[in-house]
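Only one chain comes next, encoded as structure tokens, the form predicted on its own.
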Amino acid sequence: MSDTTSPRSRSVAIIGAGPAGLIAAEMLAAAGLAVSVHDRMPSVGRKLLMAGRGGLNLTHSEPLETFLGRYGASAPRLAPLIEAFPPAALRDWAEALGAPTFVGSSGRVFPKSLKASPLLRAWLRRLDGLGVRFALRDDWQGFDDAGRAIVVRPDGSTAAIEADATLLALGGASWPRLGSNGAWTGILAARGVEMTPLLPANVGFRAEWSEPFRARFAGTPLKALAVRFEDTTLRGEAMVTAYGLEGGVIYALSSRLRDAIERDGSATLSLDLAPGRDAAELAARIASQKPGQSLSNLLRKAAHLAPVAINLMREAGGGPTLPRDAEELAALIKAVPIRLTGIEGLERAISTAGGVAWSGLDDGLMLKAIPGVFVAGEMIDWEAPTGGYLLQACFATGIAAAKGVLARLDAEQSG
């Protein structure tokens, strides 16, 4: 480090373009640090720009101690994290970038705009009238023995980034053709860092669909639904795909899926396909309806269920037959058990869970084994439904880094 006590003296390297970095990479320039971001993508943002494609949901508006929950057994670590940029700091933020925000009716906080492209312009302005840099390009390889990190440039040359404190932002190892694809956990496990696998969150979920149903519903969504699976109901949307069922009903309950079915083998969902009506009241409507029609209008005209929902009730049974007592069938339209078989992979996951151990950080999110280096966003080991807990998580973690690195280069400089 330079023996001048200029804050634009110290510098510091963040790898890695995505929210956490690039919050992380604007508070620090905002102190006056020399800040640099690499990444081996040749433009930033890129999953933040996918995620916009459906609205850019940015946070969520229920109340705190609720939100905090969405996180399971990663809560007691984030909570402080977030509280210290919870929600209402996010639509400031975004407000003071010129892209004001709405709660739409689920609850969830997007921009006025429903895209990304807008708020990223803002936002790389501000950095460049800030004096970050950034280097393209760049795909990071791992540490020299001096401890700095080391990029192959897109001439195929290495170099070493000389910086007094280095940010990892790499992400997760979900999209990897946008960037994130996890070979940074095999860097990091060999330098002692504690590791969990990478696994993946917010993803399809297989069913044994027959070939009929398959061809006919896959893409078709599963609108009004509640799922039970042991001890929690939830109510949302799914997809019906050519594989089984994702959707954002189904990502919540990820974790829990994927822990069942690598424990069991397998998982069974109950699907509700009216979780407006008792079965009592569906029995009744079902009775009245006039003899001699289809199952399929009796069910349409009774029950209000799209031609998806009966063929989810056959899959169910096993075949084309259903029962044609009232109750029965108002029974199966309250709970069509769904087995899922096994769980899509990374490529094709929204988020991964798994990553840097908590117990490999200190409280500044710098890893334990490697001193100077800190971690921001999917690479810690959280996990979150969407609905907008993900890219808040990102924003506070890499706040909370960018707080780690300003409060060990200070430490540094008085001591």
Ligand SMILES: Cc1cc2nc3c(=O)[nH]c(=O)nc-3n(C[C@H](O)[C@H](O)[C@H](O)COP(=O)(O)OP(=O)(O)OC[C@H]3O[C@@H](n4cnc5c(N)ncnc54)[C@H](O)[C@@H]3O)c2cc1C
Second form
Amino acid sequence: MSDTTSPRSRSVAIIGAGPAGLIAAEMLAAAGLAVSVHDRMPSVGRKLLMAGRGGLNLTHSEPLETFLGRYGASAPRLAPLIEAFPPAALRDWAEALGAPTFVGSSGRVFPKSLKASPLLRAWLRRLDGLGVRFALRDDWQGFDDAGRAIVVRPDGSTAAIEADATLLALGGASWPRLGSNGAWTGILAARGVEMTPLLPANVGFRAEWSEPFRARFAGTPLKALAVRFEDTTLRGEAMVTAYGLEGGVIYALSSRLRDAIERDGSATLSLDLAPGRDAAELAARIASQKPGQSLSNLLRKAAHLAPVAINLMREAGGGPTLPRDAEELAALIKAVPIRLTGIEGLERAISTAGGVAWSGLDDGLMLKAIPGVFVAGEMIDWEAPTGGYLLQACFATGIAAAKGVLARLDAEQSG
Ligand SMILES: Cc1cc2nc3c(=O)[nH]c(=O)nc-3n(C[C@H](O)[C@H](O)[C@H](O)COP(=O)(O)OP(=O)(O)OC[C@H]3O[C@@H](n4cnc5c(N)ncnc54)[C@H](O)[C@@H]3O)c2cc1C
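Now show me the form predicted together with the ligand, since the one above was the form predicted on its own.
Shown next: the complete complex, the earlier chain at its head.
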């Protein structure tokens, strides 16, 4: 091909209008490519908007080295991509969109509005200004013999998208009603793409609550908790649910709990309900309480335990009648054993582990099995706890895949 081709004559079809697809669209349109974004849903960024419901945690302010460590086995592959678009760059990007960020007390980074909707609105205006075209209710089904992406349109017709490159940003398979349903796994596997199975990540776990405990405490937060599993102790919050436990500290342990339950059939957590006090101090405070009061009152006064925590001790530790001995009680407060018997399904998980294997991708995030097709976002095989690490990796891989597209098209043009 001659190098007199003007940039706009080069085109890319992006399938999936979540954060990974949209940031790739922005970069490619800004580089002068004709960009079309296709999504099976009637509107874009549904999971991003859902993420904003509880406060959109865009990224984290901790040192980059610690940050990168959150990606576990995927850290070596993700590190150069995140270093190229680090948390500071994501914050600058949000600010330039009119959504300045702040660092919360936990070090997490949020837009000042906390919500995703103002950011998404401003983003769509920017994409519109860059000439990005959207085709919604386009359900991607695979590729035709000429390598074109095939979509089924709302009227049931099938269309082949003409483009010089295709970028898939189809998300994982959690919360499928928001659009990403994981149907792409079968399509890509059939084309020889290396994959690892999709698994729930950042997800709740089942515990066998008694009926009275479930009825009274489902939906109650467990605040200021330390949770120990194997050699790891984490502080944070959790939530009692009808089925078991969920929330930040549980999510942070979820990949290890998932593996342990798969291996052993169950996993036992140890909950420290009073992480600020040691057992000796607690025992002394319990022993110094006036005799004759109910155990609940005694624990409330001596250890500032909420009813949910006291009943969790009954539930998990000591049966309906708790020990009266101060030292035994203190020991139980410091280590309430909770047996987790199962993991919630993908449809309730915050994110998805597994997906397109790193070994199936080149450095530009192009599928080795389907040259000219790039992937980004949660559909790649990485996982991370909540804390802003998910969105940061979606943005960074979106940008890396866009760079991969540019590099390939440039090479084709000059070659
Ligand atoms: C309740 C909840 C809260 C969260 N909170 C946070 C948070 O605070 N911080 C954080 O970092 N992360 C959070 N996340 C995770 C974060 O939202 C996701 O990691 C992120 O949205 C993934 O981006 P993505 O672009 O890879 O995929 P998605 O956002 O899932 O987008 C993929 C898009 O592809 C489309 N698609 C899929 N298949 C097809 C097809 N066949 N044809 C056409 N289109 C298709 C989907 O409709 C969708 O629009 C949260 C997730 C949930 C569920």
